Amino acid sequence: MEPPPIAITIAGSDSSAGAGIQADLKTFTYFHVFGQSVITCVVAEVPGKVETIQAVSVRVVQDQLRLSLENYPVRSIKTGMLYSKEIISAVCDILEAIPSQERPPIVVDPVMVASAGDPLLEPDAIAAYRDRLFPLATVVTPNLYEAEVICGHKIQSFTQLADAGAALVRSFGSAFLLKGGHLPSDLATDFLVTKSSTISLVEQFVEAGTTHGTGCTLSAALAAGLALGDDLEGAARRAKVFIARAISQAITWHGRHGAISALKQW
């Protein structure tokens, strides 16, 4: 029996299980990858609060991604929240050494901050970011916020989020999926830009009880479709289906709290 492809998840522990590490680990799963994982950072948090982030040392984000990668034939790898310049830096040390050939597709999710408004990027990391990770990516999957922090302005519409998306690939060389769920419609559409064309994916808008995860989720089964050989556009579209998925058939709790959701990843 052929085994399934790897890919690693390259992310912070979420203890509420929506997002980070076990929302990508869900996926892989899913999509029948064989998911590993390079954790970065423990967070307390649940849907809507971020409590505490403790950061894993520099040595050991990189001893775990070093192994995965000397020891398992990885079809692709995803990055989601590395929180400060030294992670990015560690991670990239790693990524480049690897000659490009024989680098696996990578999927970066540039996390920088929670749903609830929460910082999960320390400042100073950006520029790590522009300056060595995004020129590494197979795509980058921003949302709108962290779009509008990538390109320096606001951006208001899908015209300007698709032209948004053209001007980030001429200056990075990687392909951005960019997502437009946060802007006002009917439709949740978002576009991957490569160099060669901007292709609409275009889901109805679910009104939802949480988004909690749903960037972690999109970018995880992204990264699963290029592991299984998926094309960019193939993965990006499988992506998309199964993100919508996620949110309609979101589960709700009704804890000590009031009611808390959480997006069907299995």
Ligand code: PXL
The other form holds:
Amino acid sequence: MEPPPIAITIAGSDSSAGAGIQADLKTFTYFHVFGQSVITCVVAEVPGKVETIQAVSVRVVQDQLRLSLENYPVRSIKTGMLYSKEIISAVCDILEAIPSQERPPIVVDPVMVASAGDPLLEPDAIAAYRDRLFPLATVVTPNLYEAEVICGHKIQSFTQLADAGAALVRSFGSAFLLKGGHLPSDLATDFLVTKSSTISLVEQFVEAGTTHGTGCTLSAALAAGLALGDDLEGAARRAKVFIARAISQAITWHGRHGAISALKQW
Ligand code: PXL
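What's the form predicted together with this ligand like, now that we've got the form predicted on its own?
Let us now look at the entire complex, which starts with that chain.
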């Protein structure tokens, strides 16, 4: 039997396991992709509250990534929480060293803040994303807030979101999947913008029990599709259907401090 394709997630560990590395690995498994992980930081948190962040040393981040790439046929890579300019640069050093025709497709989820508003990226790291990681990406997946930070202006409508995508594609050369779920509407509309087209991906908006991990889960599903050999549009369509399902089937527990939920990623 053919072994499954391998995807690597380069991201933070979420102790509550709804986002981060844990969300990515569950999502990869759902798609029958063998997930490997490069842990960039350890985050002690529950949905809505980040308590502590401990970054992993740059050396250990690089060793995790280098060992996977040297020993396995890696079919796609996704990045999630990278936290600092030092970690972004360290990851780029390794990715840039792969000859471009051998480099697996790279999905960059430019994680900046947790769903409850806690910062997950040092402010001076944005330049490293723009200068080094976005140009290496196959596709970058900002939500509304992240798109505003990257573009430097407010985005208040679906038209403005699609226009922002076209400007970003011109600036960085990579494709952008812009997520419009935070724009008020009864439809959750995302735009996949490439050099040659803009495609809208539309699902019914579902008020989620939690939004914790939605960005991680979508970008992991996208990376899984690319690892399986889907083209970018096919992977994006499959990822959109998957995240809509994960949100509508979210699970809720009744814990000591009340209800607490997670997406269903399996
Ligand atoms: O959903 C953003 C995110 C990404 N990565 C890690 C996280 C979170 C959200 O809290 O903890 C590790």
